[in-house]
Amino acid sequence: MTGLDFIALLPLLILAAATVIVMLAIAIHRCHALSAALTFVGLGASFGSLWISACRVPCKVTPLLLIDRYSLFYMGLITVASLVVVLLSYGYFEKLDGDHDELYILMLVATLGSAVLVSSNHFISFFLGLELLSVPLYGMIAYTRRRPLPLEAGVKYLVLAAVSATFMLFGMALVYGALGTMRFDQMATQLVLPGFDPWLVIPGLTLIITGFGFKLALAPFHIWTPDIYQGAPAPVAAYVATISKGAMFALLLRYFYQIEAQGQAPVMTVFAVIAIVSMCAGNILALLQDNVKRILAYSSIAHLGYLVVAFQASGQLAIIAVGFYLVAYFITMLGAFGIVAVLSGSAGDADSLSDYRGLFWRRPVVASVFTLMLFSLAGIPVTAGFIGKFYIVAAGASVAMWSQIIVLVVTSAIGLFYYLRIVVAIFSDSAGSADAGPAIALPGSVALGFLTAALVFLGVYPQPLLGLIRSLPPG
């Protein structure tokens, strides 16, 4: 490895070193606070090293990884989100009996896998990053194993993740058989050769899209989502909803842009159908739920459908729309699940709609933060969610995707109803709800304060982030 490669890989190397350090610390002395602190410091050091790596990019580290401004941006987003999840996890697991140090090892490995995914330029690194992300999630989802739902959720995710991986591997094999290369940057060259017959590539890409559909919880591959979100501990559900999906979507954008899949009409038709079905299924099924975590699960399906609409629109505007909306989605989902985490106790998560009845009269600040997050998910102005949705509509309109835009607008209006159901419960009469619930730990308060400030700032002044995303071509 050259010095240039070493500097470019510094964020990933620090994440790997932090994993080993936390593991050794646990072996020497079990201490929840120490494990959380070491994890936080390791993630912070990885985030800080992004500026060092930015001086040496773009850099191809073997044929497997491409470290450029695009990958560094999404590494930064993933790392900051992981820092927030660590803060939420500390307060959440402090309320539970037993040792919880191993959770942070799993989280660091999953974050390393996410960083590998957003840097992938090859099918091998794609699959290695995918497994580095997926395998720790099995343990994280089932971590509170003494409760019945987490164990069930972990087994379901294990089975469905294995199924999705087989679809992806078979699709990769077909694409490799047709093109003779596994490098993303060489596939586009093969596809435009005179006389090239895509009969093997199209089914291969379809299988790869199926695997992406499972990982991103896009309809009709979304069946696992509500059960996993409901069963997983609230901070872990936040991790699955944001970091794992964000890494996969960043890779999806890079892969399909580099191979110029926008020129393949059958592939884009598949994406169009997935987007429409996801928006409809996510918003309509959420109307039937009384569990807050399940509502957020179906909401995430709809929001990933919105992202697929922007993804299909080629050009700079699509890249801006996807990048900004992913940031807004991260903030709002982390904030929403963060509220669930800080209000949860040792007996179980605060995921029933009745748990939030009269919350404003018991905890006005927490209720206001939750309301703001729900408004952002609904796309109400002066929030980051509104700006993100505006750019998605603009990206779709730029290429005349009118049918998908109409579905987006109509389903967004439907989504407003179930968000307002939670808001109405929050501000309803507090009679019989005098108990304020468990005390909120300082790390959780810091995390929610940071997310709230970011949400409002990006809703009022989005230009700095938009300017940064404009400089991030995916390939």
Second form
Amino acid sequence: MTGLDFIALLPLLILAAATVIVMLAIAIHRCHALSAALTFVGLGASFGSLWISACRVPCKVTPLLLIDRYSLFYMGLITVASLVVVLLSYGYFEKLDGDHDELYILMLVATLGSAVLVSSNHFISFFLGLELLSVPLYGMIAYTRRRPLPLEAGVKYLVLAAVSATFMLFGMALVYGALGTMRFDQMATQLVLPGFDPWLVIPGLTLIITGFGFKLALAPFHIWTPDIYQGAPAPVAAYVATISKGAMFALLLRYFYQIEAQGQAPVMTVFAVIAIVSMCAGNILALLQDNVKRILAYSSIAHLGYLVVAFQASGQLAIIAVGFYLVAYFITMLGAFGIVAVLSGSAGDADSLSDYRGLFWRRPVVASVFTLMLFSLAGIPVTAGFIGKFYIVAAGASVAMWSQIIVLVVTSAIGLFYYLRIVVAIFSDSAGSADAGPAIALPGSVALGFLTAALVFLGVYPQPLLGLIRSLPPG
Amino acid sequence: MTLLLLILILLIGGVLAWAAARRSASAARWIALIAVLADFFITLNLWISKPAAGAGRWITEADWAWIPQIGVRFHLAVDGLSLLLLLLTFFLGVLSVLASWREITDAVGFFHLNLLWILAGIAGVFLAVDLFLFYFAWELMLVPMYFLIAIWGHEDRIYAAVKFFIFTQLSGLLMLIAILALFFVHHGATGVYTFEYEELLNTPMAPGAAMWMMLGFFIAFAVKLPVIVLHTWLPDAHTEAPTAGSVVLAGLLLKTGAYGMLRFVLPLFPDAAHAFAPVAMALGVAGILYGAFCAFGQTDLKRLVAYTSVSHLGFVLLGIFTWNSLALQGAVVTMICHGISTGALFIIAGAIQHRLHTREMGQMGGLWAVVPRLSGAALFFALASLGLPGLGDFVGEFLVLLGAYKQSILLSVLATVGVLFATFYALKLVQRAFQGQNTFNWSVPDLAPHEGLVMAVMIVALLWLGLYPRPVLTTFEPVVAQLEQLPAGR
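Can you return the structure of this protein in the form predicted together with the partner chain rather than the form predicted on its own?
Full complex below, order starting with the chain above.
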């Protein structure tokens, strides 16, 4: 390791330092606002340091980590999303009793884990990042532990995540046994040599895909998702839906890109089946739900299915499609859960459809923001979701994956139905009182304002972001 | 630049109306009225001062880079066809603002925001000549229309609004696939990524691929038109929408489907469209007969008018796919006249519902003595709808039948039977609602001055189109000529 390596690692180092600082600050003086502010500053500093690291990339720091423009971009996305979650959490937890400071430590550690994931180049750093991300999430999901649902959700996530991690570990062992290397960049060269045993590699990769499938909540590994989203506090659900999945997807793209799996027909067949099943399961099962958080959970399953469609279409268009769609998905999911978070009070999360009945007539601005987010999920123009969906269909069409494109189109039309159910509720006549409820705390409104602006900006003028993503080869 | 201004006036006017409604509802109405009127006069000016034919394909255009990575441009352009449809858009736009003047009392600002934004989306559809931009505008007009039905509609509004949205969205996505397929086929043939309409014309493609892509476009436009089988959203949406919504739906949204056929399906895929023409013509005739037949069976006033739309738009489809100059001219004239006459019938139905609080014709009768002016106007537009010579609708349908006769005698005879059916439903409407005994003892006010003005303007427009259609016909003559010159044209 040289001094240059440390500069490249700066975003990760700052995150680690911020964790320690917040921990010490809590030991000295327990204060929710202070902890949240320190976390915010730490994340902001880490985000700022991306530009310093950008001068030193690409840079391999030990065999484990590869810091390049690709990983810096996703680190940036993750950090900004964490900043939004911090803002939302502050307003959300301020309404509840108890100590909330430790949540921010957990969040910083999980963010660090995600950042390690997107820059990993080796099975060791992959697994390290994965566990660094998962373990704090158990705590975050069950953070409001006196309520029954979060506790149940936390335990459920613990058990399933542990099982999936063992699957993944076993898969890695098999791949290592066949190829003799754990470095992503060396696997591709090994895979084209005749000597390896496909009966180790294919099951190994399948087990690894299973692990990915669990973390990304792709069907048929999606069973946990609705329960956890419903149980977790709304800002934490936002975190699970976006950062945890986004980091895994960035890694998925890089890993399979580097080992050149696009040429491996069995692997791609597995992904095709997963994509189709996810799109169908997510969109159809969401029709049966009455709980907004559960609807969003199924919607996120479907959206990850769309992403897998784009992922299979190799080539630059696919990389742009995945990158842009992830950004759009981040904004939209953070926005949707953000609305749930700001409307929730001390009595519990505002997650049943009846909580949203007539919202437009009581709080036009909040309702408009929520409607925009839902339209973005449905892929209606003027929102980032529209451009994202356009790119996904374009990526699929460019390599003529017609069957998956047709499934995407049909299921997203079905999906429209449950988004419209929420919209109908928002705009229905409100029979109840016309009182607007408490005002939304400043951090929450700042976060939602930022997300709305980003959503519309990217929907109308996507060119700068597309240009940026285009310059980020994952390999 | 003028073209962008047309859209911006509506978008900004909508937001201003919303903001103004907090202080005063009538301010919102005035702002909306002024915005649409401004657009109307700008377009009228464009029409009067348009350069002579032969000065290129477009009368005027505006072109900016938008997403250069994939060759998307913000390219608006107008030719004779789109100019006429824009005029119709703003004409009916003004009338629907006036028609909502008394009817809409809840959330007035948000109503006008939606109304103006629908008009902006429709104007975008008629103006866009970049396929990405076209799809963008196509999708954009759905959302405010959905709100218009779902918030200010009648009893079954949620069902109607959701059905409308899902039908159009799904068919729109099929069109998106077709657009992208065309985009990649064009890239494969020329190496250029572009959504530019004029560059995509004459893209060399395999016949099978062309047929699939043509069907993708056709289905999207067929849902809007509506073509029989895909029409089931229409009676619900038209019936449940508020008056302005029905006027915009029948008068304009359906025309976007016909416009899409003329602008995209025929020119982009001439061979595939030619091969498909017999099927489309048969569907058109089936729509004429089925729509007229169903209209005769309705007892709900708005539902009756809604089914007449299915019938009239059958003529448009028949005319488009007959594909000779007579029939094409007839199709365009029918599009415009149907917009006015059906729009007027919906305004009348809305005025009746506003007074009687029912749309059931069984509950009416003998209204002529009570509201003579309203009844007279209704008789006039019912006659226009059945194709009385001297009124605009007659010109359009006659031209279509004349053109279709050259192609297929059987189909044109069957279509003429549809005109006969039209007499039944139009007379049934007048007899049930306005003549006979006033058994329910209705006593309601007649047309107010501003309503009378709306009716008078529409009557004059229809008479003008029926007696002196030449200015309209010459305006889109170059477009019809271009369509006829297509490789597969007849």
